[in-house]
Amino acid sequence: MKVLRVLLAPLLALPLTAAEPPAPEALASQARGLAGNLMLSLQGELFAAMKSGGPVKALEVCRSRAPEIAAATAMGTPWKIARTSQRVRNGANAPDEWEARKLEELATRLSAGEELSALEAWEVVEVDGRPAFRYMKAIGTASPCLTCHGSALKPEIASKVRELYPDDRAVGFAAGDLRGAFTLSRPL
């Protein structure tokens, strides 16, 4: 019994109420790191797919692997991670009200000359009556993205996009455009 009390003593000393949540800047730093990890993992798989099977295979990676990579990136954390855009390819990625507002803000900041790679936004908001931290990191359009998201898709790519995404709106981008954003949230 004494051993049990010794083992439980540190737990019993913990306060019964939750500690203060981390500062928003610390949460933004965590989210920024997770978004960066997701971006690198997704880019790695997309480039490998392009090399092994071309753009059509990359479309399959975006469709099936991107959500899996996001889930794996968030595993073991309190974060929910996804992608969204003002012009989505997959309707399941449509922005909610907060995301739509932040995407508009990011687009305005880009138009005002802010560097695309620096575009991010975060805020503590109420979700279902509880505080939550929301974060968004811009996804830019680089030259390789234009193969599947540009104005002049090759016929086989356009056909595959129509097959996989009949309601696609994620074309017509130019290099340097705001393609979308990584969106992260966690309860506080």
Contents of the next structure:
Amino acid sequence: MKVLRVLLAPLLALPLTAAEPPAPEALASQARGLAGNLMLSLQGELFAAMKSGGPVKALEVCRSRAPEIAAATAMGTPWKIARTSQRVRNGANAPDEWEARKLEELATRLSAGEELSALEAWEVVEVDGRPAFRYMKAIGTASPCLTCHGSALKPEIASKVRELYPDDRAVGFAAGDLRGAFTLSRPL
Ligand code: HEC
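Could you give the coordinates for the form predicted in complex with heme C (HEC), as opposed to the form predicted alone above?
Full assembly next; the chain just shown is listed first.
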């Protein structure tokens, strides 16, 4: 009987430990990894499209591929991944209340001297009465981004942006500005 209990003990312990939510740092590390993967895929696809078809073609690629690449990055994980910003091009990327608050926090921390590449924020929150983990990772503005997000867009790019996004607010950025953030969430 004693032997049986000894044998069973680890098995019985298993569901209990499995039900324990992972530590916030471990969740943040998962989210950081996924955000990094998404950034690499997006940039890879964007720069390839710029090179092969030019910026006007790349604009269309961005429009159709960005959400698909985000969904592919999250596939097989419990995470939802998207991009957001205080000034969005696509209204579908507009921040919710929590994201708006965190974006403001990231912007304040950036002006206080924090390194853009390391700017992130996370929190355990309730979504529809259930605990969820939410994470944001800042996206900086680099010089290649200015072709489509800067203050002096070429006329053909400006007119394509206007055509695809009549309510665009994602111009006028400078290199080093906070462009937005990757936003990730998962239920706990
Ligand atoms: C070829 C033009 C082009 C370039 C270059 C470009 N973007 Fe964009 N960007 C777009 C388009 C188009 C969208 C809207 C995508 C959509 O409809 O979801 C967008 C959307 C975004 C968004 C999502 C929030 C929003 O405004 O809707 C972020 C964040 C972003 N871009 C960051 C960047 C960064 C960082 C770079 C440089 C590495 C960059 N972009 C370069 C065209 C471009």
